[in-house]
Amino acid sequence: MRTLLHDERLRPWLLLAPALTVVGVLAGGAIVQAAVRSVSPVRGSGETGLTLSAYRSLLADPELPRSLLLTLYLATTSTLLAVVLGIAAALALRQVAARSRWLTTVFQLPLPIPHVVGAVAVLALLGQSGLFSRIAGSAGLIDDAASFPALVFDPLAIGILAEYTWKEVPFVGIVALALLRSSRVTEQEAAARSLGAGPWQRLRHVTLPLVLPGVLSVAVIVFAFSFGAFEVPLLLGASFPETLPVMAFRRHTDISLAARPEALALSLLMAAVAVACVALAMRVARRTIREEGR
């Protein structure tokens, strides 16, 4: 066992073995579970043994792909918004932070609120009665209410992608800027400006490159995170087409019981997206760690 312990390879996953066995189980267990009751006969219905009735079910159903569509869309648009404005706020930071390190920890504050306080902060503001509503009404710019734009269960979702980017932002920028201190991208940086390189063509050249790899494997599990969430488009979404997360729960509630096979088959396909999310994120990681010790 010692010798386990001081094998640099083995240890950090020894180190994490309990709190992975309680993950392990508890997230295997309910996935075997969900995977047994979905191929399992609805009582009543006078089928037996395992059937494939509810996948079929659900891939012949016509609002599966308008579903994915705009789950695909929310979770890669949201993903993009994340990225870009991430690496730029980390950009800004890495300047400032020095002189105004509480700008940081302003920039941090939406990590530890729930995605649902700020679904009920976003209809608040951009709701045809909310705030930015009232304000336009008081200076005159829109007549009512109703001529406010629809910013809210609207069809292309800008209040759940308002809320996605908002909360998303400050977890991608927060690891950029991290590996923007580091001193690998330092020392180059300095490299290239002793050789004459201009701020754009460090930045383009040097900085993003060295970047862009941690980041990746970052928006690989915030794209997972978006694809599977479902209290924000619930709240915000319309209510048509759903994203594929509401529409499992939507199902999984239902009062027939045969949806309920339904349901658990879509959230194993999902579950199968985010497995492949985590893996893919990995993948990178490794790539990554293998690169830098070059």
Given for the second form:
Amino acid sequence: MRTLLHDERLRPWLLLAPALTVVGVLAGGAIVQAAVRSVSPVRGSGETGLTLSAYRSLLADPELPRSLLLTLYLATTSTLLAVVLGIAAALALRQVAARSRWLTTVFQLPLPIPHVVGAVAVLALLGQSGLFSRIAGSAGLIDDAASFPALVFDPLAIGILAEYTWKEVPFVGIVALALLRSSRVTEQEAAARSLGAGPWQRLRHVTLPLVLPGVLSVAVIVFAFSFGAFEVPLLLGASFPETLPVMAFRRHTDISLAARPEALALSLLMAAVAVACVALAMRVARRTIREEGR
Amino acid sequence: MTAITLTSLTKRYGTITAVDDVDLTLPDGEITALLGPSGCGKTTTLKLIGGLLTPTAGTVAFDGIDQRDVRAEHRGAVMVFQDHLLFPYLSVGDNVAFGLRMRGVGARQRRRQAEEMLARVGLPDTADRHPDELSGGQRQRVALARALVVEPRVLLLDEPLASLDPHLRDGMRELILDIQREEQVTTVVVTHDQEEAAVLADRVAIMFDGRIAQVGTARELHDRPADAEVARFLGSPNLLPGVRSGRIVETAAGALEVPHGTAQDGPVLVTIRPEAIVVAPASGPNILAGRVRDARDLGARVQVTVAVGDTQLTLVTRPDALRALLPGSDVRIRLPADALWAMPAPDPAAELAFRQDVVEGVAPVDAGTRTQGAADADR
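Switch from the form predicted alone to the form predicted in complex with the partner chain and print that structure.
Below is the entire complex, every chain and molecule, led by the chain shown above.
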């Protein structure tokens, strides 16, 4: 084993092996199994061999395009919000946090709190019978609870976005803050400053081009999560249209076994869309960063 | 054209004083070197001049105008950092044009000026390359071009040669000197290498512990160090403690006539450059009788260690003298009075601290042999 670990070519693979095994067996295995079962006929349906009927009925579902749009809208909007607000917060924290360490701690507070807790909090705050509604009512701004603007179960999914923002801004922010504080970034900023770049010029021409590639990988995680998470949309989303994960969850738990292959087909479709989106976004973002630096 | 005046310049970080009450004038159009060991505050001073740091106390003035309220980006004092700090997401040409872009110069003219400047630093036709494709020496040249293209009032160079291989240093040094001669831009060079300071700078300011210990030409510093610390830092191997009484200093090696340096009677430290000591003189004052301890052939010259009683003296002489200087043989040496220099004796506390540094291997004890060792290692 010792000699194996000393082999320069072998060592990285050996060190990667445990992680690759877990990813390969669990994620790969799950995808393969889902793929196989999504094309297998349901017992008792009379069909034999492989069938694409689950995909056919799924794609024929008129709800699917609207759900797909809603899910993409949610994932994209929440990712953009998290990136923009996260970087802005990190820039602000870098300015002041040298003096007040507690501010950074407060900023990170949402990180260990589960999403479900956040969702319940959003419900209690933003719902039509929530705290803000009651405050508005007693202040005489609205006549009754029903005239409070729909921020939860609404078509724009503001409640969901609020919850995602609350949770993901610190996530992006903490990574951005670490990047901003690295000597690589601060020294390049000093070099730019010495060459005559003012504060906004430094931000645009030096800080962002250096920080964005790192933030991009976090943005991918945020996007993939927002795209695939079902508990927050289930709690805070409108009943129609549903997001894709909620749709898949409902079919998984459907009383009819016939819905099972459809749920798996939908899950695979989601995975494909998410991967395609991430690949596209990375390409566009990389090119933009390169162009921006010019 | 800018003369720089530092007045009581101080920078503190908590309880640590990085720059301690520095008064220094850097003449217009000259190269001044800030020379000192690492951690002596020389780079901090450079950043204070450039406005990248704000002084705790004191002022930086350009041509008599206090720069307190002038931001770094408006000072026109451009710093070239030790590890070049080229922007990794920009081409070489765009790196050089960066400062022009910040000043709103149009794309065409930026490109033209960047290419001109790249040609001047010896890197024509590299504008479209990526910094990663260049060698360390080339990147340092690009960093210099990037600074020069904005026509700075003041050029601040932080260890410009330290990150370069020895064979690249000469070229970079010549380039800096050539450009400086043409542009006459007031330049401050930070370095820990006394030879670099001597070759590059018109004047050298030696710094220890945030204070300026001595300012002068390299020759003045070398021949007439202000104190024992400066002498030791510059690698002076011959330091003789003694007691002055009039023109005569009584040392363990004997009585010496020392007309120059500290004139006050009492304890002093006497120094002499190895090359000033004369071997086997016929007669004259300041002659000492000793025994050759060691003689090393350094090629162009011979370095000889002579013991006079308990005192060791290092001298450098021509190779043809080697045969007469076999270890163990008796030798007479003369310390010419004009080459001897008396300094105030260091206070005992500083002396103790120095000895501890020597034990820990921080301070150079005998820079002559040390440099020799380093040269051997390089070969």
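Numbering follows the first chain given and starts at 1. This structure is a prediction, so every number in the text was calculated from the model and none was measured. Between two forms, the rigid core is defined as the largest C-alpha subset superposing within 1.5 Å.
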Core superposition between the two forms, C-alpha change of residue 69 at least 2 Å: no
